[in-house]
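Below you'll find only one chain, the form predicted alone, shown as structure tokens.
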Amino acid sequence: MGKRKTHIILFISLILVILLLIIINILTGSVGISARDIPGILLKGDKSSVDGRIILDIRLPRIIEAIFLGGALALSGYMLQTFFLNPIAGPYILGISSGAKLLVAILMVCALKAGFAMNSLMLVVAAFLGSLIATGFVLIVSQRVRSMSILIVCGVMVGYICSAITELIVTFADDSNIVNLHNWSLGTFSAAGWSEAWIYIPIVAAGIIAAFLMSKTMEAYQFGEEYAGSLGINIYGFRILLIIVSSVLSATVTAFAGPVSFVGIAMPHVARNLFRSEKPLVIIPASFLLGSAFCLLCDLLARSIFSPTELSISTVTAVFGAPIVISMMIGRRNENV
């Protein structure tokens, strides 16, 4: 079987897995819903029944958010790995998600104290600025050190510092609504709604389109800056565009779902191994689909394992994502020996 046919089968399989997870997520919850009622509710958009309101106003928006934001995070991780030419890079590991979380937390607390109503776009802008600040620090460090392991340690330290400051802000905030900030700071899809979907879906769609438009340049860049430069590629402009798109995607995830760990670093690695390819035209959609499926699965487990108590999404993604990252780092070490 040719490589192209194998890739097509794998893509179809991933889509089928996502569809299966969508059905399971719709059916699973504290309120049982008959599978026979689902087609009628979805096709008619009927909210007259309790089941209809649960599916259309609670479970479906949450599913859509997990699909788009999970895929966006995996795609952001892949673009960062391309930027640093290293598969260990990722928005959570490098502290970029934590920087976004810190600025969003500050904005939320200030808005709550001032009685100011925030909108979703403001959260995205704050998260983007926070991620750019953290990214700027990482870039400065990357210019001074050549070891990726030191860069990762610095990124982790940035993440710890930003998380500690965020926890201080949450702890000393005096507004009763701050409990929502606490839940968000741990990572969750529980606050998903249709009003937010109209904000993050266009942003994520634009990020996907931008990634595909840069795919040929990314493929050349993977062979090294000198090779890409010899083809007439503006390396400086490309790197800026790459980091901006990656930051926008990770910032969007953080703004709506909080920091979600290990998806951005683990899923591109799984995509490369599963598809046996390094081509951006293959790994871009593969990473997105795997990120979507992974977050759908983890969100299902987060809200069902200890139901009615719900775990944070990062707790579950870390349980499955961390071993993948560990095996990847061990594998790289063995290759270098």
The other form holds:
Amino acid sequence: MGKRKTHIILFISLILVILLLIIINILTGSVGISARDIPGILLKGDKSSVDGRIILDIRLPRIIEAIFLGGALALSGYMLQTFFLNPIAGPYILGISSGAKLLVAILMVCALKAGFAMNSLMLVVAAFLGSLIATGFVLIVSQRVRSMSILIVCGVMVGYICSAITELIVTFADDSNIVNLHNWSLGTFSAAGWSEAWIYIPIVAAGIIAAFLMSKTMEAYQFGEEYAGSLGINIYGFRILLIIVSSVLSATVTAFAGPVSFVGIAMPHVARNLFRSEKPLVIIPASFLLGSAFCLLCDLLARSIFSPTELSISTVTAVFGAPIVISMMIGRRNENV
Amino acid sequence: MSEILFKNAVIGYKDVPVLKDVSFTADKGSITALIGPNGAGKSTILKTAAGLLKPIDGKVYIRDRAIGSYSPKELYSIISVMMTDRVKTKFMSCHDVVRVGRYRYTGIFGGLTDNDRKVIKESMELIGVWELKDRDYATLSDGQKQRVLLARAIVSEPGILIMDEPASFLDMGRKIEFFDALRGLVTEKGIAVLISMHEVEMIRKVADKVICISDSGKIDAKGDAAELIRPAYMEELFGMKKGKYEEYYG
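Would you generate the structure of this protein in the form predicted together with the partner chain, following the form predicted alone above?
Once more the chain from above appears, this time first in line as the rest of the complex follows.
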């Protein structure tokens, strides 16, 4: 059981890395807050001071968001990869995040014009519908082309089209709130506060539970559709469930943080290679934790490199994520990607 | 009672018949082999017998019950399938691969009981792959891989085993190893095996019964291997010029 021991050590190290990143994230920001004051602020929940509000209402929600949405994105990517039986798949690269973004942007602008405020749940629903439409398109294409590379090119194109239309809408929208909308459409963990957290945390938690409940079937499915069918698995139902859970997760991320690139495709790959395993029961939590850690790190960089100017999160995740994906593709050059 | 019975079945994909008037049986403790040219419909018969394709017309019975009346769960507690899809994994040990065959026995997260472990060990020992259990499946030779997949196919303790050209890309020595393991298995467990194969020259040793499928979309002949595998008939079945069978296989 040497493998199990290694896995436990890896999981503990991952959690320690996340804790470390949380601490650094709390300490870092354009306003210097003494490390000595922070335990007091956190324990008392004291929002009376400016420092208290910065920690509790700005930095902490942002950390929570990076942890849950980063993890959700990685998990969503892993489920898509299982669906396509191919490690080169993710919600961003297949255009699914951009589809969600487009529908959310349309709804937001309409809401602004009509003069009512969108609540978080409406955002999630819009994002979910948008991602389902984009996913539907990807599935139609995938039935016509057998090659994953062509599917990805199509996904990237869909992403460009959706982003272009989103930009168009954002540009012609009213001035008010447009700055927020613009930031969100590029991807950021700064937009959501506590009230949003109470929406996305339960959704993400439900997604994790669903993934665990599907883990045994996911493992069998990895051996091919036909084989899974010959174990008595209802392939059609299982695939639909996979796509729905994956879409809910990536749509939730898009609704609150905008499109975040390369986490969904790269982190499951890192998880598989780090844990040297393909057991869903291992890779589900491993992808999630890696997604959390990766987004914490990227968000830290996004807001500290050119502080006080903030980079969009996708700029940073792309810098690290894209090379991982390229190395994956090179590593698979002899197989039919 | 036959394990598998086809009677005047019409089979194919989505109302496009590939084969008509298919009648044969496969019995307990015996190996029934399908031979014939590529594309004649061997895989179609196998998929229909495995419940992966619905028969268009006629009767397909598993243990005296129409195959359509089984729920997937019931059906695959009797049948185990070894098709040609290659396993593309990087970090799966052979034990992991075989373990998945216990799918219908394991709990919600796929945990193994002592009995599961025992059956996995016995199956892998019977096929002679127990010593490979900790090896990464991806690093095995083709021959070893096929034997691990055979172990995976029997770990669910099936009554019927359906296999599509399991030995096609193995070398001569590995083919013999594989068929030896299969024979041992049938004798030991009394399983009914329905197999398609191209190793015509080995069929007398492997199969108890042969079903020949010709290009014309029907079963051309069936019966004892020793009677059927004759040069003139093989030349006709596989569309060879006269004397060629003798020239290459004689």
